[in-house]
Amino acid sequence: MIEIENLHVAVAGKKILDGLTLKVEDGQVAAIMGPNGSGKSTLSYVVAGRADYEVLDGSIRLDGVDILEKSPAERAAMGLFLVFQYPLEIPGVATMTFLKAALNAQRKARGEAELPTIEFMKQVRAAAAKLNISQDMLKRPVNVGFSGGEKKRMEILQMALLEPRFSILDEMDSGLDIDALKTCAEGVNALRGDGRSFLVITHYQRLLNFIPPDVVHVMSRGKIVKSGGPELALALEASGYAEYAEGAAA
């Protein structure tokens, strides 16, 4: 599925991650877990195609094919799909208008048909239905006006409705409380399957109690530092990140 080897980077000039190497396989759910400034959320970024992290060493493959030179909407098409900590709103942008148009540019870029707009509605009312998304919500521009938690289920819808074959749940947590939470994981965990995988970025336990992963990985000062089962997340949980934080990256 993907492949990240030896990889460096630099932001403004600083390094943030230090030859960090991780593989998650078909089908399987990674979590990332470690203290403020390991360079989590830096990771997430540039393997979604961030234009201005530099990388300065190090590969990303995805499905055998290195991404590094190809563009974050090349990458989409892929099935590369990041779930934001913090989505942006898009005044003046419809929400049907906006999914409408980002699912029929990936089906294009894959050679396939434009969704028709019959099959498209019944497709979106489907999934909004799961997620509980009104339809006064999808008549709103993008994000403007919703609370975190309509946020993060309209990043997830997205998710629904594009498919994706790699996910990065980028701290999804932030923000939402349980019934939020619940709704978003059931969205996540619907998609599970042979042919996708998730990587959980988060700083707590508590999402994996609702998403739970096949394996968990401990990030510091830029690198991987520890891989474990499960039981690993619930050992960080009791004792916290501190002989993991001294000299953490950004």
The other form holds:
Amino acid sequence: MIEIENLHVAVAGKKILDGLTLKVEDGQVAAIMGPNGSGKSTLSYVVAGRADYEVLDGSIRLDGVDILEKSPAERAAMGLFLVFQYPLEIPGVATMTFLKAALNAQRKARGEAELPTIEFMKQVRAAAAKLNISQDMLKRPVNVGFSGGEKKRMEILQMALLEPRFSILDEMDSGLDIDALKTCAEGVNALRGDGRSFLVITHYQRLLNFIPPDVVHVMSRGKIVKSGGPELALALEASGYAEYAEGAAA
Amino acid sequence: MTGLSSKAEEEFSGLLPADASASAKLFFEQFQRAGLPGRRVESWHYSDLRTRLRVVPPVAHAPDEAARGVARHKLGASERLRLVTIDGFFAPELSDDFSGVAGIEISSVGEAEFFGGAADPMLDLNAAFSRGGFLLEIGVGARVEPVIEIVALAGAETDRSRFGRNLIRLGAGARAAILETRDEGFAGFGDSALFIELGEDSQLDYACRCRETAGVEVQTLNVMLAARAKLRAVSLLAQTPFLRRQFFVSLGGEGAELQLSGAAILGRNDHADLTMVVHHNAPACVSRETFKYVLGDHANGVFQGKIIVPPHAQKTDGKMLCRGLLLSDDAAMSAKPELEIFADDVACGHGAAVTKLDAQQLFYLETRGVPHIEAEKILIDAFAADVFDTLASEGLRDVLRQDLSDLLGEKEPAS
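Having seen the form predicted alone, I'd like the form predicted in complex with the partner chain now, please.
First the chain shown before, then all remaining chains and molecules of the complex.
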């Protein structure tokens, strides 16, 4: 369970999150929808631990533990995962080396033994097959020369391997065609249950057709302004965000 | 000619034995005329040897039993065929027996017996003082499969001046992979010379790893390539208090190819200067110079590269690239790539860039659970390791990759 309370965050001196409060229960899929500039991506970066974001007030607790003082790697080892809107290309670092470093670093942090190479390869191959990721892609440096869709599938592959307890999907649908969107959504849905929870950040209802949420929150001007069931997303699709932007401005 | 002699120059004068040969005396006079190079000499501007070398340690003598003991202790076991030098002297007692390996001839040399190469005062100084190097010859058409390793060790336990001078010669069509491990320790002064002569159609993979170089050290490589010869050479430098490694390359026959690469992993107050002058002396030769510097603490990296193309060297293809990665605000990088082109049908270029670690890439790795210091090592390794890819010998590549990984493993967190 993740609990965010009264979070105030500034980036380069400008306040982006303004008293945001949000709770995602174990096993829950929560969607956050909101207009451009409402602070959705900032929220995902702050939860993941980006250093150049200044937390002015508030708390973020993962399973009861305050994570604000923890490094991004420590947060990851606690079970946090961020699907980047724009995954980074890392020339010179082989994908398999990267995956193994990530997996073993997390295992080490949790006091578990390193995964034997054969077992590791087996897990990667199995996960890759489900996501239509070719052996050739695995041989390339991390995300280098990948299309938008390939990059997102690689994010979901990492998620499948690392089995996080809490994942943030930051506009996973951006840059994806409908087939790639389906493949990625299936990858996410396969991980649902078993107490895992997800925060799905998106502009559009469309993604939620493939990853049906339990709750929907509307974000505007750095805070949650309305919460409801899946029907809220459908209403937003019909009416747009104008009412929330104006409401917040008043 | 410099004005006043420095104290070090005078000391060299006193160290040259009275019974030195006429040619040794001649080279020493040449050295004296130029003097120890320093800031005022353009090609030495970034490595002020004249200021840096204040005291000249006694000249190392041929190794005795005690020196062999010291060297043997450091040498350890290896599966590679090894040629060992102690304080610059070829040490057959510590070297492997090459008599069973077809195509290889190894012989000792007394005073400097092979000359040529560049006009350089430190090369002249080496020629004046050097004794007892080796000549390694790979015969015409010989294909030597196993990696041959040259190990340069110290025998003396106090500061010494060392003047190793060796020659590697490949006959026409020969192929070999040679690893040079320079590990003479931090003490003293070094002024070594390595001559590499490649016959027509020969191919050499050559990797040199320099660790714990002398307090002040100059390494000069003189390389000559005949027609269609190929040299793929990589240097991996680390823990260099003050090192100048200079290459004088002559692409002397049509269609010769040079891949000259290197990585310098520097910290503390390390100073490493990689200087190269690549002379395209024949048409249709190819040269690639690619050097990477990782600079932490107060380290200082220097790259000087010059590609010279005379009028007759048409169809020359030369490209030079130098990249620095600054890990600290106190580290510095100086780069001076130059092209001197007198032919009109050539493709030549150069580039230089200095960057820092990419904060976004670091963050990405960290969000996957890789701790910050490990994430830095992964990115540094990726930055530097690709210079090894120019080597055709997988054995050499593996050695360098492992060395780099070990070096980064020892690295302190960047501040």
